[in-house]
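First comes one chain, alone, set out as structure tokens in the form predicted alone.
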Amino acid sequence: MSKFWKYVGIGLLIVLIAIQLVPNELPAIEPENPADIHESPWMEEEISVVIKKACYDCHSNQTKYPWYSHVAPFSWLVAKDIREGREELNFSEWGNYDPLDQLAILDDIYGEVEEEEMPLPIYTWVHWDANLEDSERQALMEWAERTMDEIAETIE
């Protein structure tokens, strides 16, 4: 190995170590979530399993942080994705959403699952178990439709 590549390697190692010192706060985990969607009358066991495996890490207060979520620069991406995911939809706050917002969220869930936009490809690349089978996608979309109908009946 030439001196040049040796110095490049040492430089990269120093940068990798140095970026670990950059503070990054991962979103908090809250074990108690009384407004969680799983407390709603519309949750079904089959759907509960699907949502927990494919959605909860980014869209709830019960994130399970993998080892790499504590290593920069991956921790920055994980924290950003979870903050954005919770801001867009937080299943742990479901009961606090207005029924009209719940309808809009369910419509979004239907569309994003149907178009295979969720879960995000970068997430399923690392968490292969979060990939949805066609039958799970179909069940989730059907549940979203049923739940929209049931919520709409409570508004009328």
Second form
Amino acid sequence: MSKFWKYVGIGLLIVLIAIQLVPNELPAIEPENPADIHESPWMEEEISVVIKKACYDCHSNQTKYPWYSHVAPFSWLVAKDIREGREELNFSEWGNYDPLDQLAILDDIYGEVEEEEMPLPIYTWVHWDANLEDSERQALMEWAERTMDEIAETIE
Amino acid sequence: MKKLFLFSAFGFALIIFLQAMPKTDTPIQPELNDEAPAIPEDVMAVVQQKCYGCHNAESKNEKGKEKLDWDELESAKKGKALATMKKITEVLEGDEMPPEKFLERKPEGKLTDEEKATLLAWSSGKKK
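For comparison with the form predicted alone, please write out the form predicted together with the partner chain.
In what comes next, the whole complex appears, and the chain from above leads the way.
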């Protein structure tokens, strides 16, 4: 029996090492983001703190990769989530969005944050500091609503 | 005995106090917002026929109601209204609504090209 487990252990180890060789590219980090929402008139200090800790890893070009994000199979999930996250909303590309898209995004932010669909549970499970307090959720929602009003003023 | 008296006196005072509290749950009437762009009649005609069944405030279709509620849109603020119109445009352009599952049961619910064009002209702000 002990021999059996030894083989299982060695087998697992080999698989673990082998999957490290599967090519997987983590989305790149861009240090300069001239279109970032922080360059727009809509960012506020309190909100900046919240979105940087709870959203920026997936929704900006300034991802902070922890060590295990370089280790398969975690790296696959991390790469996929960040790729999809940036595609849906990239705060670093904010200025390149059409104002109507910005409105639609802010409306989505309101809903997702209200329904606690974001940040993703699998993300906050590891990054417990990204877990939003009720007061932070409320602040984000109010900011989204306020900013929608302000952007709407600039249209037509 | 003295304890019992004190206790009931306290209870009585509490009831009086709670009765005197102002009621906070009076319903707030939705404010009709006049800065929101009004929905034209031809658009509303299509909406009534093809969308409103699921997308209304009383809808039993929770997902449909959550995603879009025409009753709410009519009184929405400008920013919210424009955001919603943008999303409607995307859904229409992708032919995502009405959902295919729904059309299997109710093929006549499909938007005609004309109807789709009417909705898109309004939601995207572009002429037909």
